[in-house]
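The chain below stands alone, shown as structure tokens; this is the form predicted alone.
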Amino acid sequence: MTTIQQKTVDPTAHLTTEDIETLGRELDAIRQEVLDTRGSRDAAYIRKIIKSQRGLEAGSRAMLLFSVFPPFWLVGTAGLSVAKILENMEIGHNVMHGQWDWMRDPKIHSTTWEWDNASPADQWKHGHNELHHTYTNVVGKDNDLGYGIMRVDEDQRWVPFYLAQPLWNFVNACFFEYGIAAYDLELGKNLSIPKDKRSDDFKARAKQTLKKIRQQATKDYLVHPALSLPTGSFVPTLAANFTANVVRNLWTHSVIMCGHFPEGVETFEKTSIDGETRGDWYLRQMLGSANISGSPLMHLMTGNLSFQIEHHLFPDLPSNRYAEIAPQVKALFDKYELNYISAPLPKQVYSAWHKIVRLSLPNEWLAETTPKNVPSQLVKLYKMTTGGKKVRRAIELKDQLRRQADMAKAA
């Protein structure tokens, strides 16, 4: 995952200055089609979906009232798992990324939308829409990249403190919500600041982002379980809805690893985005993205981020048309001569947590390894994990010129 500048072979090299810039105004015209034939059918669809996602949520809750008999736990829990991640993903996402504000419809409008989640609206679309969107996989930038505490690029100095981060990732997926939270909180930066000089900004954020977990928390842990009190079904109805909620956060945190970090995806360092014009900043959005293929059903429970190149060209345009436009922005690729990443769903997984694992380890250390060197291999990494920064800084040495000099003998 090498930042596309440091690479001996870059997918950009062919075009021209003018080949983007022209790029960009077909994409523009690409928007500019989907703005003007915006109408009722898309309006017909948020609101349809609104429905249906409360109907199911209120039916799901309904049944956990009698989750004490195991059919109704069975059939509550995964109905208010599928209601949870639809109202995250294809209606909270994107209510709040402005899709619908041009209905003008107060109730389904990124301004007054409060989602299910233990980020605060407010926060999460500073965190998201103003600085993920803006300056998407430029390392050092966007937080997104590893979420600030993962190695996500060979160049990034590799400790032994990294080879926990598979363990890591795993954990933040279970409850990525709060990791979403402390994201929009810039937690590890404004914690490392003594108390007593962190910001009033900080200490009101980190105020409201306590009150929304303790109201989701109330929510889901204490009233709707004490309602099933009079069929016994308090612990039952407590268990539903932390399966819910774990079962929302592990296929959100998929569909985003998916979105952008398998392999081929691109990153970019912080000065190539100096004097960035529109279309080189399409250019990014384009390597920095990845997308799911899959069936319609696939894409409404991705909230049509499974479409994520179109969505990061696009945040701003309804979801329901990427699927739509799709064809457009991959022949644009073909055009151009550029990679448009889109696999199933289970192959980007592998992909994304093979690329946590290959990273989590020195570099070149899982593609060196043979089950005839595993010994050698483990004695090597056991080395560079007691002994010390210097001991690492010798052996990661060794292993270049020793590359160099393979690379010599096949040329």
Given for the second form:
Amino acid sequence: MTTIQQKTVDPTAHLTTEDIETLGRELDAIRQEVLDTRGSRDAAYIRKIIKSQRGLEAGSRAMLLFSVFPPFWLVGTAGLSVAKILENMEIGHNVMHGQWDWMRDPKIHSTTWEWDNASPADQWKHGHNELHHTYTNVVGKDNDLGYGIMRVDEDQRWVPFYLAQPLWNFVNACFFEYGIAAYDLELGKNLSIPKDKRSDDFKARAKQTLKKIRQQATKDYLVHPALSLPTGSFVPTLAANFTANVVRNLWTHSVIMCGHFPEGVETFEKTSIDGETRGDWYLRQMLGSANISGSPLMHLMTGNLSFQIEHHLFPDLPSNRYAEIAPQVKALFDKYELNYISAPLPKQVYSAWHKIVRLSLPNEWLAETTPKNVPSQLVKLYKMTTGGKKVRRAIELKDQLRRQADMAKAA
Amino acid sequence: MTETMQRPTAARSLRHRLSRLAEAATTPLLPADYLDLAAPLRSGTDLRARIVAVQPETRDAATILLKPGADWAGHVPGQYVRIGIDVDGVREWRAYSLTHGPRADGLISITVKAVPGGKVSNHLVHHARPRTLVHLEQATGDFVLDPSASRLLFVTAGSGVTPVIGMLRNLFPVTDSGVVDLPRSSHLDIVVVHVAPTEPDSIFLSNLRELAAHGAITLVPRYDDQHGILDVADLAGLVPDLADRTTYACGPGGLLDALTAHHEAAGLSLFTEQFRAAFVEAGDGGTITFDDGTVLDADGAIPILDVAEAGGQLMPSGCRMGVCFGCVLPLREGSVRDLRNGAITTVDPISSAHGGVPIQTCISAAAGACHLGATS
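Complement to the form predicted alone: the form predicted together with the partner chain:
Everything in the complex follows now, all chains and molecules, and the chain you saw is the first one.
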């Protein structure tokens, strides 16, 4: 079932088909309980968040009109960063999931919402809601695993290109919204097709994305700086908007990496989802997601994606309810002896980054490096990096044989 | 007649440029999204109203006074409005007759009777609070008085009395000191035949009695339990000069149909109004009608998306399991059942948002005759 962790033990081996179906029904009951009590309290919550976010954004932008004064720059930039994070996470992401469609308010609806992001709403809804949430952690189907630019699996053959993946990941984090836009466009796949053979659909979507990027950039890097001209704040406002976008991107990237990338999260083979029942689907969501523990403020700032497990089980339930049902969901993990992965943000971010660094290097290189053998390990890495395919294979084979011999000796 | 095309003035083009600049500054939102937070009733935005007061009339009826937004175009007594109000967090739309003529203070009023099980009516009568913002559509309806008619007959049944009350209150304002006679109403000769199952304890009936006591109208109450069910053939007996009068009728479909047949046969003029939509009972399966006129038979256990695709309709689709919201289309009319938990969504044009209620076609099955829109 799992591929990335090369686990010999299937974490679901102890569950019978009936267990999984019962689990599914128990999760359905949790979902129904929320639906039955969904009402004015929830509606008031999202309205309040939207109102506060707009107030914060307008106030911060007003302050940035005077951003030539450093205190104004600092407060305005901080406020705008928080406003942009709220807009993307607790509001945009969740509204576009249809979490608030039940209110029948056409202005807070998945079909009409547009967010402050380079990726146009409808492309993002396809890439995220449909592909990622349906095929969660299925290698080859869910491109959220590594975004198609990283080595995320020990089984993926190592090539020197991957040495730079921590750098790629950092650059991707800084400009995450453009990464998402490129990803929703399936840019990698489409750019490899000769220009004259690309589909009309792709061309239309590319045009739509460029238009969105142009509007976003005009707002942040032209209109608002220009409005600040009278106080001589053109450049400070431009810098503030750039900073807020980068802060937002780094934050969302970190949160999203924590959802499916920390150690212990399972991934699945393509064939494992054939004939999947509702219970099977729930089980895959449970094993393929990880939570971030923390305060209510932390949950708000992550758009409640700190409850990634609950979100993946019930992507269309109002986000403010995830905290409430988390104990019930956790109890089901315990009952069925499954691993509920939850840890504070720094630990999860470290775990995810550690995995990226580990996989940027040849298999086991990092684990086998000790202060003593650093020189020899570096020589080996140098040889593998510069030596070409044959040299790499030879070294890999030699390492593999040595490990087998070590294991035999230990046994 | 010739008319000169007006050139855009410098002021107008400046305003246009400023609004383009404002849009560039607020994208992907519109400036209105911010302005609405501060001034939701201003000119140029979606029409809304603020509840000014909720005046209890009886135990289960209240008059809601509303301050409409700046773009309110006014109304003629007898017309109705559609109001969108959030009940338990869900936006519900209902139509109510305006129970007052145009007022000097610019407010409008509806009088609502809480019907048993009525989600919106109970909310308005018992839970609505002043300062609440509601959504509003412009007044509509052809059930208005012909200014040339002076001999009138109103036939009302049940809640059909509400638009008539609106007209009568406009003709004969009631103040603390009683009914006021206005010169514009002095030539009118009005008979009201009010039909109800039993003699109700209602604000409307006491209004009618007050007007009758003052001599403004002649009231002919007909209660099924006292007088038997009204047969329209008996109307001429109740109102001897029926042929000289212009008839206005409002009530359930059955009565209106009978009256229409009766008046057509007798060659009499009749204006009718019915705004309570036919009661829709959710069933199991039904037909799905699309905007392009295609009608498909739908099994109650098969998602609308599958039925439509099998029937050759081009449908938006996604995960096919209710997760991605990629298949959402507006249900314009009818009932659908959520196949995951059996929940029913019913839409009728009067008590739902204009254009319908968006539903997920991949997990919804027809629960009766449905009309599905092409795009949301």
